[in-house]
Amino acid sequence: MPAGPGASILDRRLVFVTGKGGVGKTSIAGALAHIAARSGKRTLVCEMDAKGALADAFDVGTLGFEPRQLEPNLFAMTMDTEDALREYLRLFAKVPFIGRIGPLARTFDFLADAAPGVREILVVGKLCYEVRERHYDIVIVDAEATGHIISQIGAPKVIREMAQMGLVREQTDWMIEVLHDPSITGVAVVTTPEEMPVTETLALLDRLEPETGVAPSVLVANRVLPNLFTTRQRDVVERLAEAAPLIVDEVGRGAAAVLDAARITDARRGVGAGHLDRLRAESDLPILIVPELFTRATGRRVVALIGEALAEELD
């Protein structure tokens, strides 16, 4: 792959990884973090929805707001709004807190429900703060799915438009400087070669930069089936399928099932290739290909395998 936004995604200091639910964005985020850490970068990977998927991806039980070291150079955390509020008050309002913040947190929940963007700006602000202070060489975010990422990373822009002056305006200004600089912040959009994920990806690309000011950087096509046969081999498979009754007599009843599986898998690959062609036709972003792994492995082993595939694409 030629040098460009895709090849340099890990040269950025803040990378959001998003995609339709079920396409494997957590595994991709974990794999990117794994690659970055292995290359010597001090890396933080953060799960935004705190569902535990990131902990499962690394086989570590549970993660919390306090970053936990998983391997050399690699730290992981999950976002917590109350902890983010406590840290914000300590750092910027110089208010010391010990333990839970109780009534203040309940007041914040009320305000967050009433004012769009308040909750999101806290969690995005935490990530931007880590980048600004250079606590890590790179922060990789297992972000919200495509349906919610706009409101998440667009919150500073929305809040700044509402607040024309004062402390809130000052806070959003420096966040926007981080988010809107494409040399600092990137967005990797994960999809699979299927109709709905590709449709959602293209819809997100149309909205992302105009509505948030944050530019998409690269697409990651996950679980891509390999090309099983050449054209000549495909013709042979079709002829064998026609002769299946004779083959069953000679080889056994399993032969027909094997041929059917090969034909179905090849047909799926062809349909998937068509969806990827649509993605290429409607977007000029580079596409990183992660093949279907065909493995029963889970957790850290899957992250490592995906990391190997991505590392080859990024070279």
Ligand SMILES: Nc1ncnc2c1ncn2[C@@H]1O[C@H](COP(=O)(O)OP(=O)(O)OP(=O)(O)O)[C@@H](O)[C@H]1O
Given for the second form:
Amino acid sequence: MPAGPGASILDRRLVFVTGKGGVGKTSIAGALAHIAARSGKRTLVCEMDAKGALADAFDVGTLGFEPRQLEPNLFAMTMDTEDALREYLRLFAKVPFIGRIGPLARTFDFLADAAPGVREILVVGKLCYEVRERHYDIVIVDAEATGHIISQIGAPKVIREMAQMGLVREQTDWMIEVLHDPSITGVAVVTTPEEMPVTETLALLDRLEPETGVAPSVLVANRVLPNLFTTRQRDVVERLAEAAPLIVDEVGRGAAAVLDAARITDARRGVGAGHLDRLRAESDLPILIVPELFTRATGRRVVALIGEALAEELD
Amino acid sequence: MARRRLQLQTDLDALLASKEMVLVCGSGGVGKTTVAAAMAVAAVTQIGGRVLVLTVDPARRLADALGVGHIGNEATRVPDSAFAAAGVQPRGELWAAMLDTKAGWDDLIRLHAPDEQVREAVLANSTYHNLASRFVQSHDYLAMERLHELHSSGEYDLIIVDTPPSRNALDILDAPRQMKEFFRSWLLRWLTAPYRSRFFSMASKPFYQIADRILGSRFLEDIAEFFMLFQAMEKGFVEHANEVEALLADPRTTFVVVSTLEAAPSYEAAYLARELVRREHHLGAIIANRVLPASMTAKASATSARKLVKAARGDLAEQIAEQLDTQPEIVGDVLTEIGTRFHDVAVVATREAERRAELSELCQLLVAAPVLDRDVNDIADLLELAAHFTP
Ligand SMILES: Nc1ncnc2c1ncn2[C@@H]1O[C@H](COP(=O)(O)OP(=O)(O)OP(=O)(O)O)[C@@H](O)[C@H]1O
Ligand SMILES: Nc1ncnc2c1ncn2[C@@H]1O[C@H](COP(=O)(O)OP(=O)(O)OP(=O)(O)O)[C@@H](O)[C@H]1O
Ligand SMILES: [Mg+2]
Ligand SMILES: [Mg+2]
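If the structure you just shared is the form predicted alone, then what does the corresponding form predicted together with this ligand look like?
What follows is the entire complex, opening with the chain shown before.
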């Protein structure tokens, strides 16, 4: 494989990181941002679901709509629809600063629930705006999970296809220019080597480009357990329980837990390998492998370790 | 709180025996669907009665095992033969149903539409189709709604409800209120007011002008039409949402929070547990899922692992090789690897034990379900998990 497709994910200027709930989107987005910033790019990382997990990943108290610098070159924010609306009104509708946005926001919330794409276009618009204005070299988005990402990045397309929209519709043109250009915008789909995450990933790959016009660029297989044994060794691992009494005699009663740990880990690796094979068989996209980390650390240390693994894969 | 103390639960069996509705919640992928099914299996084998599990998007093989592989809202009975195959005799009946959100909405419209004309108009309306899957935490509301319907049918002794993966695990608690707010919102009234009065308020309120300018008036008109239809159903919907909301606080309802013992899910589980207590809902149990055995944190285990590395190349390898009919070098390599790698797993197990202790402060009952060496696919697997619920 040429060093191209996978490696170029950080050559894009807007990268959405999506995947099923809990697979590691926030950790991977944080790690990608970390390595982009280290490589000298002015980087913005943005959390879309406002859970605060991105702040935890970087060990910073809270993040807001206003980007905050975390490291040299690295800025982080969380998306907020109301703030995005306020900024939008100021920049595009030329509505001067609105102090109390309350009633308007409520109207807006309601409309946003009712009309497909209204909420989404604002937040995606904000991201595209940062890209268009070249405020950052790269914007990395800790995006919505597979269930919601299509309505999010597909919003400009949907809205453009709906006739008779107001100002919002006119704005979709430049957003689409950003989103539909695969040299500018990329999508990284994160999965773990498990049944549902892989199934959801494959379903997303089928729908993403047809429905949103945005092409997926790379897959990240996160939490992959290393294959420690050859076939002949595995045969021994699987039958080692038969020899447990011998082992306990020699190394003590703690041996049972040691054998259990090996058995569970290797069996889970085997199940995972099957799911990864399915991923490989059904998609041509490059797959970046990130191993399961065995660390007691959380936060930045995890981001750094995942970053190291990713950087190796991207080389 | 006196009531809570009286109902102190010491194990999951007692909890399942004393409640009629169990809402299983937690963050994405932690095992809500699996644990909901395993609790249902535990109830039906330990307690008996008619037990129903309402699942959301189960993995295919689990769906097949429960007999809910097909689309549709019907509850199906898991045959006793499925239990027999796993070597047990259930004391009661296990029923399973799947949450089908689109069908769920259509049912609600049918229930609340005042007449056939409104009903048909709504069901044919394209805005409705957009909305059904999107607005006011639609999935969460429907899960609650379905629970209400099943509970009031009087057909089951215990209903266990799996919840959909949502952006925020609290969404399920807010869903009925949001549904009511949706129908009560002044905007809905404004949009559905006669055109002329709408024109007046439009002229007087600058933010309508802004909304109009941004979204386009044709669009506002379009959805106004749709909401006109919807308003005809307001009374039914709001009353119903009240009843659904009441279920959350019903003394027969309990919440079970599922989490793995990893950082992010535990953090969210802790938040959810605190919030449930703050809102005075009954937090029945926290179930830590996919947990490594406690023995892995034992000092004796670490000691054995170290000794194993040292002993790997000597007599031990030869004896084992003889017993397993293989070569001592292969055994030596395997023992070295296993001994060396044990530390990795022990680190994770230690971390898990700490998080488990933290979570156990938040709830009187913390149950650990072990990580199995395979996916949880059939009744036998569920029974294996269930066995850990009732020590
Ligand atoms: N490679 C890894 N090895 C070990 N643990 C990991 C790894 N990647 C992620 N995790 C852990 O898994 C948990 C979930 O990760 P993360 O929060 O990044 O997932 P997410 O997809 O953003 O979740 P959500 O859908 O809830 O937003 C975290 O506790 C994180 O530390
Ligand atoms: N104790 C366990 N040991 C091993 N595997 C498990 C265990 N519990 C769950 N799993 C597996 O983990 C995966 C996720 O479980 P499940 O679908 O129940 O999670 P969920 O919380 O319902 O996910 P979602 O948020 O997508 O609804 C499944 O493949 C399941 O078989
Ligand atoms: Mg996240
Ligand atoms: Mg589920």
